[in-house]
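What follows is a single chain, given as structure tokens, in the form predicted alone.
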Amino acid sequence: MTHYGCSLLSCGVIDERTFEMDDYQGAVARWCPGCGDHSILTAVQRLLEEEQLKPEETVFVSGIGCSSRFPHYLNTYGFHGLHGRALPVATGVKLERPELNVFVVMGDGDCCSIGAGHWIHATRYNVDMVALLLDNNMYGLTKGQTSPTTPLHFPSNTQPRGTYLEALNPVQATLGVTNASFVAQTAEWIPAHLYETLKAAYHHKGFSFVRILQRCPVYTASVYDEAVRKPDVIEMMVHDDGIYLPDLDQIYKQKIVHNPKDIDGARRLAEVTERVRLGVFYRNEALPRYEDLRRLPAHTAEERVRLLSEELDRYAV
């Protein structure tokens, strides 16, 4: 698939071209056999296809993890970054080309951990976006290290013996942050809930929080065992304004009545408890969007590369 510089239609041409889940298909993915991120990358490029989306109007931002290979492998715009500086690189982009379809990808210690001061902030600043948190409770691609939402007791490489303090509640992090708009919870080994998660962030019009549960087969294979063995350890929310497929009712019985619009109560249900609860905790699309806030004037291709030479020119030695 070629980049173009501008898009068909704007370019006054009819955009007569539909794509197909190859078409999105960057490098081949490196990431270990068995590790979650490859069906996580199934299912956006699943995503991609289902909505159509112009590979020359969606872009993918990442940091620095295992995670963060995302835009490698996909075949759109994409900026591989700095270790938990994402979500700033993806405001800026959609904040001057809000036309763009903007997904964020970060691990569990790429955003809440060196990026956490920009998840809050990105959060509270509600900008139309998808932040996807790949959480595998460790550092993977540093080889083990203990990350925020690694589980109690569990021993890394920097704490042979365990981790002290109790791991980090991403969920429940998002749903306390002021103007938090979308926050749900997946997981990669169901892929039927993560595209339908995944649907219901990209449709939201604000910036989605997905927190996607993620095996990692080298370092923390033993994390999401039980949750993966025994369903019944599953909990399911489900609402009409929510994710409720019936197709999974027989392997996932677990279910519980929750309405997305009930912020405390998505934030009851974030507590930490025996069972694992996925689906839509909160969504508001009628919180103020930094965007619409902040009305930058509209350039043309040409503006944009003088106002950012002249930019970069005043740094110039």
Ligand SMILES: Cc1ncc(C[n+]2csc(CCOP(=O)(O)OP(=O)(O)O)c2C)c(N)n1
Given for the second form:
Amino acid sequence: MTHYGCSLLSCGVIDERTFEMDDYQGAVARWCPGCGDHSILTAVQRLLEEEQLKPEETVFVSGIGCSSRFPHYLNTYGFHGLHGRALPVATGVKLERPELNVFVVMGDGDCCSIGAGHWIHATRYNVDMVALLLDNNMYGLTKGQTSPTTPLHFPSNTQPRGTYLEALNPVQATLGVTNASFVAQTAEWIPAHLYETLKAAYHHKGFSFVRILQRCPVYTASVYDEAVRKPDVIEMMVHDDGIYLPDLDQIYKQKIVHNPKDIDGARRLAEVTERVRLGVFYRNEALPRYEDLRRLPAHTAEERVRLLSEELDRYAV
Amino acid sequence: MATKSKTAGKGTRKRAKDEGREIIRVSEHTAEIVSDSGEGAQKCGQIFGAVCAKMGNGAWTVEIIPAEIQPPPRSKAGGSGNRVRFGTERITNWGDATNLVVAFNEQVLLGRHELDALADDAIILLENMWATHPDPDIQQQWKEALEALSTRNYRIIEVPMEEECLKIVEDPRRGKNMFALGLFAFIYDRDLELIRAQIAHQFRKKSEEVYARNVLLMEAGYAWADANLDFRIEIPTVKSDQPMVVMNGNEAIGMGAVAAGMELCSMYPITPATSASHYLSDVFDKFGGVVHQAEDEIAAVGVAIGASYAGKVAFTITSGPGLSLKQEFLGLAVMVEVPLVVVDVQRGGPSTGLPTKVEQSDLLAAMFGQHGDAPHVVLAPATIEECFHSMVTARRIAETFRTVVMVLTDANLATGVQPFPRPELDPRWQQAPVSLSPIPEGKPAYDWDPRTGLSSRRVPGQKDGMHTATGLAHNEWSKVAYDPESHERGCRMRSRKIAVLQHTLRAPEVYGEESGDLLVVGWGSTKGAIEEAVDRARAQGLSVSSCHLTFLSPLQPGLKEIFRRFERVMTVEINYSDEPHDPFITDENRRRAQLCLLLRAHTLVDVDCWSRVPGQPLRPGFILNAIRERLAMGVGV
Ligand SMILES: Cc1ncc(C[n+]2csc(CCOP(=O)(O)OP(=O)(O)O)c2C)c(N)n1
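I've shown you the form predicted alone. Could you give me the structure of the form predicted together with the ligand?
Zooming out: every chain and molecule, the one shown earlier first.
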């Protein structure tokens, strides 16, 4: 595929703009007060500012759900498409325009239920983008139905006497996919950790999957209650190649050193325990990226005509 | 191709040996080869068809596909092969019946006989190893089959194919097809150099040895025919004065996509669309194009939409079941006004239906399969040549009108092979890459022209053009807007574009007289058969014309006016409709064919239909019967 590359976007023109947080502000966010999505939006805006990403070269693709309103609240390019189908669209964008910064925002119904097939395959394609799973353990927009990540026995409007099945573990599932290259977990109520995780995800070359534990004050207010109130429930996975925030040591005393290169360790740590583990489970930049494997030199229209003419010769009567 | 074996070449035509031999001179003939599947009859037919076209005959080939998935050998339902109709003039359809058949066993032949595929006076060249087969059951089957065949005026010639091939190869199951090719080559006096070249092309991925063996087998067939047949068939060839190419419809779609400058084909395998992606997978990278095989049809169209949104015009190709899966995304593309080309190679439905066989039953699904109001463009090439050009047209419309363009072909076009004038390629078909220039202040994301609904395309990378494309109802700034005025306006703008496009279209041409007793209306691959039926009807003194629609959405202008000039209007289609005299069927509850339904709604003319779903292309003879029948029912009934 041809690509516009920097030549058409910026080369030759010295861009002296600097961007403030405000420059990334889109419409006023309409999530409920207390919704964890607000702090995720703030962290993302901070990342955009910190990295000075040009708004016009940044694309946020989302599905459908409360969380998928995300692109509307940013002043970048956005694509708010279909429930469960953000990843294919983002893949198409990146295949054609590898120079763009692509972010994907999905809810847990979006990613782990209706879009589960795409989630597995996007992980395997390992296209360079940041995929955020805003996991509130419930369908928010449609008002409180069980999601694949709803905890066992937790009631919802479709399973009022509690769910019947153990919750799906998105981190473990992603780590099980061939060619998974970056898997992390963070929580929106720990802004510093959230920010560092987003930053690590952004800097990873490949498909960066980040599950963000996200509170929903309306439907799942109690789910993360304990983790929020009792820092000891949280176990920080720390490593120089992962995330380590000494400032958090005071609050989050439970720590485990985990090298993100260690896939077996990552899979073990991803298993559900009493603890909620935050940090980078796995990171491997050596894995192939689909857009690189499929990239082809650009062709001019005239070249194509010449080659097609040769091709037609083969079919000439 | 280094191997050159010495045999009868061009110079041997019209040798003295032909003296005493009957030379049958005809302007066209239909020849077919049938075998069990896996015996290579399709390859033989493909090579033969291509050679006929290259020699300057008009030609149309159709694959003969087994009626069962894993048919047992020697079964009536298991016949596989290829049928080539060729003649001095242009051939536009598969015709009615086969005039000459080479059959590898009597059971597949019987299958063809029972399908009424063979002309009453067909010449049959039949492998005769079964007559003396050690298995007495087989001998018995042979006897019974020949008896059944004797009810017609067929001329059956037994050919010891196995015996002859064994002189060259150990396993004639692989090679008999080339022997058969040699039979055809002799009978129809084909150019052996061309045949050798075509064999080389067909086996280009195989070794030199494979090529050489196949040529030997072909030559053996030729020699056998020369020594044993007392007739030859002469079909004058006329070299076209313009350069021609020959290919099947799926190759034409693939090449058309390249000619249109498309760079991404995002697909999920499904018959009969797949061969187009096979073709593209083979050649696309050399043009800078990628075939992305997605995890499913939904992802396939999603990736194409993402790529189009990012500045390319991508396309996706599928068949019926895949079309159903894509519908939600197609509505989204219409809603966010992302250009997109969708090719649907129609097959028999519903459900898995007839996966390998032709039908034209996706028209309404293509037009109305999306929920909500999702106006978009649907067009249908009628010939293989049009398959090529439709991709260029589709891309241009998709981009100019920021909408979805669906190209409906079918299994008949996909696998049919036909020569057509070599396209004169034009780099402008590819169009320049989208502009990445900054967006002036105050320009909305959808700068809809209130009269036309048209707006300028905007892609990521354009400074100050940031906005979020959304499938939710939105205003011109692409802001979510649920108010009545915004939604009605959005719907109006998206619909208006289609009307604007309609204004640029020409009225369809009437084939035959401009007025008369009956007008037959068709769309897609049935054009050649319909026009041939019309020609024959006119030759019989009937007042019949036809008209063929390329655009189904929007419908071309002037239809009502054309229809008014005929006493009766009837569509001919390959999709289901109730027959007027079927039990329970009344004029009120009759389910009509798909184009018929559209035309009635569109013109308020009492359009009738004649449609069939045989899983085969329509035969001109059957259409002729339908014409006669409808005319006999009286004008204006
Ligand atoms: C094809 C389709 N099915 C169902 C819906 C309805 N729907 C919209 S959002 C949603 C679930 C939202 O939950 P989640 O993805 O977890 O996101 P949240 O709202 O919690 O952020 C559903 C079922 C839809 N829009 N499209």
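These numbers were taken from a predicted model, which means no experiment stands behind them. Superpose the two forms; the largest set of C-alphas matching within 1.5 Å is the rigid core. Positions refer to the first chain, counted from 1.
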property	result
C-alpha of residue 303 moved at least 2 Å between these two forms on rigid core	yes
